[in-house]
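There is one chain below, alone, in structure tokens, taken in the form predicted on its own.
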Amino acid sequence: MALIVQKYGGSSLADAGRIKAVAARIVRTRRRGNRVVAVVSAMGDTTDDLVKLARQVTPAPGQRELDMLLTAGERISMSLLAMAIADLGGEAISYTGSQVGIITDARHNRARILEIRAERLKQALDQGKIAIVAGFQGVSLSREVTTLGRGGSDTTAVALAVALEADACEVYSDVAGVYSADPRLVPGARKLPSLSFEEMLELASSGAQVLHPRAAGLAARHRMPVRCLSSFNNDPGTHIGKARRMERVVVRGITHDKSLAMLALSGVPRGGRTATQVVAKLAEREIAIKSFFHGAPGGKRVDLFFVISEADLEPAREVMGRCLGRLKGGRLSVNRRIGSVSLVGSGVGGEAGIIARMLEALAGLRIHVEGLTSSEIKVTCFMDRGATEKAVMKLHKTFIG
């Protein structure tokens, strides 16, 4: 018998025609001789609608409590999908995260989970009970309820798989699964029928939006199959897992994002240690680098650029800002502008060829890039975000058709 982790997000449980869709689903996977898990997102906007009404309240909500707020939307979603599931004939019984024993860190609006003591949502699946789950929320070692930050059902549903040893995940959303670039953007793109770990993670992590990067990752570290699929239809959606295609090197996909900002340092000095400092500082406040490069305008003076996402722009001024008091000479200036479009396939940063036709496209586009990184499998520009929808026309054609 088969254990099956299967994620609802929000779009699929938007109301109650669609509460009783999943739950028919989560039916029929139950009595083909399957065990089943599903993890749920809150429906539709409510996460939204429920930050909105705490800064209705207070323009500063304190973490903790905003965490006991937003833990009701998946509440909601999972009491009444379990009462739709016995509405069908199932027996189905529903779950916070706090009650199967998702332990997390004590940081609230972005904890990481530690552990899973997963031992009353194995007994409830002995008893052969459908078990529904509360993704987005745990609880730290001190009690207290936590959430983990947006995408954090997908990083439940994961988890949860990789804790039952469980035969397959499966993300359900209102997509049919992993797209070569955004379909809204590019009408030729082609549904990707498989992608590697490593693949669907740099996609995951520059812009595509089908499984959150946290997800990915813990996907990769623990080699748990995932398949990305359509709750609307029975498309047969995107498998995630090992490579197959040995040294051969195929652009898969190309993503963007248009949510990035640049801040540069300028004419500090250069041989000392400015970009430590700033990597050590932007650490303890957990801004991630997206990337990292430097400029010689010349001299004993050297100029840093470092690229982030847009939502750690405050923070991260200051933390530079601080840094930059110390020392004798320099600015600090900041690009709210920047986006980035990526090329994502094994073996991609590899190919020099391979960059030279993604500039010369871009040239072709009058793009100026800003900066450019690759790894063995994403090579990403960042440039204007004005530019990016553009470049990824021009590029999927260019190089998916």
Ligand code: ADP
Given for the second form:
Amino acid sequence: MALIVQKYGGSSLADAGRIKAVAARIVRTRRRGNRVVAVVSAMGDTTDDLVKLARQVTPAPGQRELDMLLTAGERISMSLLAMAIADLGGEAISYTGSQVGIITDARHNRARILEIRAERLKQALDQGKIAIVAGFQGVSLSREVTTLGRGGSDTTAVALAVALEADACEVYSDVAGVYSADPRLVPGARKLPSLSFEEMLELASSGAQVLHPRAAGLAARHRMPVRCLSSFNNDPGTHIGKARRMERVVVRGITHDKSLAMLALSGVPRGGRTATQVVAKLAEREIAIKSFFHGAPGGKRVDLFFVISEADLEPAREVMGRCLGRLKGGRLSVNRRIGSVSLVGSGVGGEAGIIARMLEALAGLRIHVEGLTSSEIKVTCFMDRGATEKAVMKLHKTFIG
Ligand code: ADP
Ligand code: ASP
Ligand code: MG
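If the one shown is the form predicted on its own, what is the structure of the form predicted in complex with this ligand?
Entire complex below, previous chain first.
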């Protein structure tokens, strides 16, 4: 009997009708002789609505109480789904993250899973039950309820699949798999039948929302194959697993991210270890640097540029303001309209010709490239975020057709 972990996102569970449709899919999977664990997100936009509600009460909701509030969203969908399955004659039982032993560290709103004590889940499965688990939540060793950060249900699903040594992990959303670009933006985007773990990780971390980057990273680390599919049809979706192609260099996808910011420290004294200090201070606040580059306007001064997620802008500005205060001279400026566009595919970063064609295509649109980074399987250009969508469309036409 195979064990299948399925994850259903908010759009798959948006209303009672959708919940019934998902229940029917789960019951079908069970009746085919599989054991099933279903991980659920909150219904539709429930999590966004709960965040808005908290902000109406206070502009700065406390992190612990925010976790208490947001975990309620998944409780609603998990219990309704269990009821809908019972209505179809299936036997299901729903659990919160803490009930199924999803143990996290203590960082509210962005906890990491430390371990999964899955005995209770295994017992339920051994009794033939379908287990429904609330995604995106866990409990810390000091028994506080935590959340994994927005979009965290994908991570819950892959982590459970790893812990239970599942035979398959299926992530259902409103698109039939991973496409060569966001299908909502590029109507001609192509569905990719398969991707390597590494390609998926790069697509996810540069803006393809369909699988959360942490889930993609976890799958890659544990070599847990994942299939991304739609809960609205029976398309076979995209299989993410070990690389099969050898050395052929192909652009698989074009991604974009409109939620970045760039901070520039201009005219700081050369050789003052400013960059090292800024990086250390940002690390203390757990602010990830997406990219760093520096310019040398000449003389004894340099300009330092940091690209970060816009969500980290305020703490980063504070950190850099303080660093600047200790220097003789220099200026801090912020560009909060930064976005990025990336080409992803094994080998693309090692091909100078591909980078040259990318820059030519962007120049043809008169897009000013603020910075570029590349790795073996990704090339990313930073630009004004208003330009990212037309850049994706042009690059899709240039590289994919
Ligand atoms: P869920 O709520 O089920 O977790 P998400 O909204 O997080 O679903 O992810 C699905 C969305 O990801 C799609 O509606 C699609 O617009 C978007 N998306 C962005 N880039 C891609 C891509 N390359 N392939 C497929 N979907 C993508
Ligand atoms: N409901 C949570 C969110 O909207 C978790 C998830 O959907 O993955 O972020
Ligand atoms: Mg999602």
